[in-house]
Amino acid sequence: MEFSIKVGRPEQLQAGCIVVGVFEPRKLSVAGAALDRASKGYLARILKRGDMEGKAGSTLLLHDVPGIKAERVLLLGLGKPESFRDRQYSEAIGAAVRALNATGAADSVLHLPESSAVKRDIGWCVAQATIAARGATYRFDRMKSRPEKPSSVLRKLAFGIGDKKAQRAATAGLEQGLAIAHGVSLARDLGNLPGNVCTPTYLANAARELAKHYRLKIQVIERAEMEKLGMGALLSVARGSVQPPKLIIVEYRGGPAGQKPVALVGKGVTFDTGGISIKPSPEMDEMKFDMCGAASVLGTLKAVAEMKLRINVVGVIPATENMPGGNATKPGDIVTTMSGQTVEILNTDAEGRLILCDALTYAERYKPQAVIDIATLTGACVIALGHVVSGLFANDDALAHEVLAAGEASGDRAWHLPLHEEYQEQLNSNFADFANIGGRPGGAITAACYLARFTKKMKWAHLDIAGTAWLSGKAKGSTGRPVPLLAQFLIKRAAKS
């Protein structure tokens, strides 16, 4: 689909939808007001005989509507004023596309709420609106001997802005949204793969191609390398599977030479049946995410590069399957990390908190003005925080700031869950350093408390994806979360630099 920005009277765009807003009780948009006038009150007597209230994410089309050059007004429900605000927004955005999509129109002209109603200036309204229109048209039929056809016959969409001293930052709004959005479905489709065939190899090779088009150092490091490195928790995890692991290095370099890098960090075990502790039968299948976190470090390397911004970003993933086996790691093995510090393996399936463990030691030699990490890591997170909101943790408070701050600009929220020097001891091991498990209770923390040790050098925040990396049920499928909260970071730190 083409994006585009459209200025003028909205009665007068000729476009085969033109889409208002609706307000709940029946109260009209700024533009939607303006259609009510060119059609000498035609919206308000509809509202009027109840035939829509506004209700979030209703629409009511409309044909041949008097004194309006388009062919048929799509109405959308906003909701309540006081109510509508970055989540509902974008949901309206949504809900308008997917109608739109039912009804016969090539091209539609989208006028967007006004900014005041979300208390957002037009750059945000257009970025978000376009990866709302471009995450309600995404589909994942690749693996499909026959992927249906697209029902939708809607080729174009523009945002329309009345006012023309806008047309600069909206069209600025919509580059950064588009590159978000290729970001968001990198993500996705990574995700979305099977195990069979999204292994370590083909994430690396993924990554290849991605240096490859936006011209990006990589480096690969297999099993040899990694011995030589002392990674024995990478590669204990590694030990079951035929697939060899891979560590994957890509750089962006946007920024000043001497310009410390921000690294990401995504774990990517691209299959997780436990190991040794193996999983549950049941949607074992969901656990071809466990590699959504190095998902979204490739997909925010395809956003940042796409939006040229002038920053310097690393990003690390450690990828391996996670599978059971005569060479498997046993529950009660102790292994040397690359920080050489000793871990007993009480759980083989506490296996990300492994491989994250020695990528960010790995990551220390970027020396990074900030490190993130990002990983589907625990099932407690889910059950602390649903599928709502990711769990943030961060040794340092300004860093936990500046990432929640992004989340809520970005409308991909984080909640910040602490890191008490108290919940350690539930690490302590008779036998090794310490556990990579501290039992049940606070077990999101004790994970992001593992690998606290391991960043005491760099700034450091932990993202716990696990909730939100992905929807379980009919709507199964990768979410590409947290690639817009990771962009808007960098969007921020970029301006600072």
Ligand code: BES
Given for the second form:
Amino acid sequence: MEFSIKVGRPEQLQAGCIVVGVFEPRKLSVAGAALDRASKGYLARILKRGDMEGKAGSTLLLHDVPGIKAERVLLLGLGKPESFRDRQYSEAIGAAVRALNATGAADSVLHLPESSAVKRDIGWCVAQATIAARGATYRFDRMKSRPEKPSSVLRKLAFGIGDKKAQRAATAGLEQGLAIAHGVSLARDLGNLPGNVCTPTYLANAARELAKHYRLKIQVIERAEMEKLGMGALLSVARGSVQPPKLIIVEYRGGPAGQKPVALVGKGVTFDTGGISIKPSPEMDEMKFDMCGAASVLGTLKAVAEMKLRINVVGVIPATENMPGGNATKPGDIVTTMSGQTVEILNTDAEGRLILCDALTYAERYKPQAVIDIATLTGACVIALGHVVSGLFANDDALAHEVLAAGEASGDRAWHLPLHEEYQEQLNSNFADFANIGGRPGGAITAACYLARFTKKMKWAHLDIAGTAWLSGKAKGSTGRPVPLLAQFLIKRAAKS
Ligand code: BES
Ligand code: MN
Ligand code: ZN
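Condition change, the form predicted alone to the form predicted in complex with the named molecule:
Everything in the complex follows now, all chains and molecules, and the chain you saw is the first one.
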């Protein structure tokens, strides 16, 4: 689909369809009121008849509205104005695109619900609308023998703005939104691919492709070199698998040469069986999504490169399968991590922290201004926070607040959880420096505590995306989160430096 900005009065726009908002109860948005005046009260009469209340997500399609150039008018319910906030805004755009897909209109103009209503500027509105519209049209059908025919004829979507002065900000918002949407799509595609296709080798190749396209620096560290580096924890997870592990490092240099990069470290377990501590069968297929942290790093790098942000970013992705096997790590095995600390692996299903700890130690050599790891790390995080927000941990309060703010601004929210010293005791081991599990209480916290032992020299934040990276059930599929949060974080950091 092609996106653009159109400046002009809504009644004058030539298009297959023009979309305007209706607030509950029966109140036309500014653009809607303009259409109403041009049609001599046609829309107001329809609302008065009670055909549309304006409930969020409802739509009403009208043809040949008098006095208006567009062939159709789609009235889009926005709900009550006082509860019309960021999320309602994005959901309204999604509803509009789904409704447009059911019409015969090939080109449409969305007259954005006024930014004053949502209390955001025009750039934010256009960016969010772009991401929401792309999200609503996303399909993953490359594993079907016959891709489903596109049911919609919609090819062009324009965002209409009334004020020429806003055009610059709107265009910038569109570019930013498109870049982020492309990053989200990449993350979703990688996440949705099955484990037999998306192996560590596949991820490395996907990273190489990305690097080639945007001229990024890439390095893939193989098993032999991991051994030399002393990555005993990462290697212990890969032992049971026939697929070779990869440590993928992608560097984007858009900032000054001497500037320390932001490091993004993404968990890339391309399939998590649990290993010898094997998982129960129901829903085990969803463990193909256990590389969504890695996918979000690649997606964010794509967005950052497309936006040409003036910042340096390094992505570090430990990629492996977690499989049982004759050579697999056994409960009770003790390994030496790259940091030199020894770990007693009491549960081979707590593998994410094992691969991340060595990747975090590796990231130290970049002397990052901040490091953020992203991981589908614990079922406990899903129990704590559900599927709405990602879990956030940090060893630096300013960094935590920066990440939280990026979550709020992008609508891809996180929630700050504690990392107090007292929890560390749960990782005590009789045989090694510490264990890789801390029991059931506070499972998301003790996992973060484990990672904290490897990040003392850096400003570090950890996002547990176990509940947000994918949806289950009928809508099963990767969400592309937290690419919007990470992209927003980097946009702000780039503006500051
Ligand atoms: N990838 C899982 C976490 C997970 C589980 C994410 C379910 C989403 C849904 C992770 O590797 C894992 O297995 N964690 C264990 C840790 C436990 C053994 C301490 C868990 O959460 O059960
Ligand atoms: Mn696991
Ligand atoms: Zn896992």
